[in-house]
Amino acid sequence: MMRKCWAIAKKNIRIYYLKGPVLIFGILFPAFLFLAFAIGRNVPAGSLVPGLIGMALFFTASATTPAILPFETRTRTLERLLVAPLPLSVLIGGDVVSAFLYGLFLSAIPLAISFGILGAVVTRPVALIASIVLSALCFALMGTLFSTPPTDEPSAIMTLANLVRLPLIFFSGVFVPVSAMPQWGQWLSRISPLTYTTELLRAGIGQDVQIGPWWCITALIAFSVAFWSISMALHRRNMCRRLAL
C-alpha cells in the first residue's frame, strides 16, 4: 500500500506541481498578499517571520490536493486509477503525500528569508520542526476536503478553497498576534488550524504565545484526523457522481 501511495504521489509531483492554479493560488497569491501587508508598515522584522512561514505552509500545502481530482475527472484518468485496482484511501493518500512534500519543499524559501535576512533565531527547535511538519500535513489534508465536491472544474474548487482560506488568515495570528486580538477574535482564532501553526512558530523563535506549544501540537493532530475522516467519507459518497460527469 505504501508503494502504491508513493507511486500516486510521484505521478502528482510530475504532473501537477507546475499547473497554473497550483502556482497562482499556492505561491504567487500568498506572496503578494503578504507583501501588501508588510511593505510600508512600521512592523519589526522579527514579528513578520511567523506570518511569512505560516502563510507559505498554509497556501502551498493546501493548493495541490484541491486541483488533482478535478483535473483527473476532466481528463478521464480517474477511472483508470480506480480500476487498477486501487483503494480510494491509497489514491487520496498519494494526493496528500504530494501536497505534504510540496508544502515542505516550498517552506524552505520563507525559512531562508526569515533566518538569513530577517534575523530570526531558533530558540525551541522541536516547536519549530513540529510546526512545519504537522502544519504541512494538516493543510494537505485540508486540501482533500476542498476537493470533495464532484466537479471537473479546477477553478471552481480553487474558488471554494479561497472562500475558506482567505477569512482564516485574518483571525489566525498571521498579521496580528492572537494575544493582541480583541476577545471575540481570540475565540474565533481557536477554530482555525493556522492559528496553531503561527503560535508554534512564535514559540520556536522565542516570541510570546497565547497558546502553549503542546496544545498547538495536539490541535494540529486533531485537525488532521478530522480532515482525513470527513474528506474520506465525502469522497466515498461523491465518487459515483464524479465518475458520471
Given for the second form:
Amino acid sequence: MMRKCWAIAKKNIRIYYLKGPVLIFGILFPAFLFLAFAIGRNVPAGSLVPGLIGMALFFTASATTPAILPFETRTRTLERLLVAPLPLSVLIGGDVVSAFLYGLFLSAIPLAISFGILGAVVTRPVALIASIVLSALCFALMGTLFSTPPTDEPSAIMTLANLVRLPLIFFSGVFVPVSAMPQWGQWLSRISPLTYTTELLRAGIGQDVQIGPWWCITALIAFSVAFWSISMALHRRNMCRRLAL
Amino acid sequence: MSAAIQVDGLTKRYNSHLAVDDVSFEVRVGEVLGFLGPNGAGKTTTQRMLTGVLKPTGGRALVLGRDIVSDPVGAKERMGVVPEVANPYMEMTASQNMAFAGELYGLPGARIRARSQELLREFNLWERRDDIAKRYSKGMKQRLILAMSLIHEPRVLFLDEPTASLDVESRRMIHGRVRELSGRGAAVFYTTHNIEEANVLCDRVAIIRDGKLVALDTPEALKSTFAMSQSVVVSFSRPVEAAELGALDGVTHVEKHGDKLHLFTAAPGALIERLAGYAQQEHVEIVSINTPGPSLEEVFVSLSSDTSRSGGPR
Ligand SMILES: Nc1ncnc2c1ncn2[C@@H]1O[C@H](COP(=O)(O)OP(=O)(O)O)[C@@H](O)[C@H]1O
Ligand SMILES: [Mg+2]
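Show the form predicted together with its partner chain, please, because up to now only the form predicted alone has appeared in this conversation.
Full complex below, order starting with the chain above.
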C-alpha cells in the first residue's frame, strides 16, 4: 500500500505542482502578501523570520490538495482511481504526501532568505525542524479538508480555502508576535494551527515565546489528527457524488 | 466455481428514484455478458456498484468470490474496469499512464514495462508511447484506457459502453480484444445500448429497462425478440390506407409518422418485395423505402407484450 500511495503522490507531483491555481495561491499570493506587509515597516529584520517561514508553509502546503480532487473530477480521471484496489485513505494519503513535500521543498526559499539575508540564528534545531515538518503535514491535511465539497470547480475550492486562510494569518503571530497581542487576540490565536507554527519557529531561533514548544508540537499533532479524521469522513460521504457531476 | 460475477438482488435508490431494482444475474468464466439497455436504464449505476464505486442500497455482488462491499480491495484486485467516461492523464505520456496504472495494481517495474510494451503494441499506440495523451485522438485515448485496464491481466473485465462514438478501427480492436480475452477464460461484463453490438459480441445478453432486468438469454434465443422489432419505413406518392398495408403478409403492426408508414415485421427483405408488388398493383409510386434495423425501443415494445419472458430473467 505504501507503493500505491507513493504512485498517487508521484502522479500529483508530475501534474499538479505546476498548475496555475497552485502556483498563484501557493507561491505568488503569500509572497506578495508578505512583501506588502514587510516593505516600509520599521521593524528589526529578525522579527520577520517566523512570520515569513510560517506563512510560506501555511500557503504552500495547503495549496495542492484543494486543487487535485476538483481537477480529477473535471478531467474524468477520478473513476479510474476509485476502481483501483486501494482504500480511500491511501488515495487521499497520496494527495497529502504530495502536498506535504510541496510545503517542505518550498520552505527552502524562506529558510534561505531568513538565514542567509535576514541573519536569523538557530538556537534549538529540534524545535525548528519539528515546526517545519509538523506544520507542512498539518497544513497539507488542512488542504484535504478544504477539498471535501464535491465540486469540479478548482476555483470554487480555492476561494473557500482563502476565505479560511486569509483571516487566520492576522491572528496567528505572523505579523505581530502572539506575546504582543491584546488579550482577546491571544485567545483567538489559540484556535489557529498557524499560531503554533510561528511560536515553535520563534523558539527555534531564540525569540520570546508565549506558548511552550511542547504545547506547540502537541497542538500541531492534534490539529493534524482532527483534519485527517474529519476530511476522511467527509470524503467517504462525498466521493461518489463527484461522479454525478 | 463457474460464476466469475455473481449478482443477487442488487438495488440502488437515489432518494425516491429506483435506478437499479432488484437485479440478479451471473457472468460465467469465459463468458461475455452483454448488458443492454437505453439511456438512463441503470447500466452505469449497475457497473459502478459492481466495481465498488457506488454502495448498493440493497443486494449483494461477488467478483471471483469476493464481496464487493465487505472486501472491496480484494474484489478490485482482479478486475479491469473501463468506466463510461474516463480519460488518461492528459499531461502524461502513454508509457507514464501505463506505469501509473500498473503501480496502482502493485505490479513490479519489470512486469509493468513488459506488459506496457505488449499492450501498447497491440493497441497500435507503441509508436506514440512518448507523446502526451492530450495529443491523442478520441479512439486512441479510449484504446489507452482499455490497455491501462488490462495491465494486471484481470480475469474479470467491466466495460461501460467502451465503443460509443468511436472510429471503426478502434471499435474493431476493442471487440477483437474482448473476444480474445473471453477465449482465454476471462469473464466480461459489457455494457452497451447497441443491439447489433450485443448481438455479435456477447454469449448472453441481459436487457435492462427502468432499472429492471426484463430478459436474459443468448442472442440466438432473443433473436425472435430482436427480429420482431425490425421494420420497413416507406412513403408513397399519394396517401395509402395503413390498414391495407397492415394486411400484407408478415406485417405485425403499422404506425403512421407524417407521410411515412412504419411496418413492423420479422422479415424486412420479403416485405420489401411485397411492397413493390403492392405499389405496381395499386399504381402508386414508392417515394422512399428503408429498413432502420431493430431499435431498442421497439425491442421493449415486443418484450413487454411478451409477458411470458418478462417474468423470469434467469
Ligand atoms: N447520482 C445520481 N443521482 C440521482 N440520480 C441518478 C444519479 N446517477 C444516475 N441517476 C439516475 O439513475 C438512472 C440510471 O442512470 P444510469 O445508470 O446512468 O443509466 P445508463 O447508464 O443506463 O444510461 C437515470 O434515471 C439517472 O438519471
Ligand atoms: Mg451509462
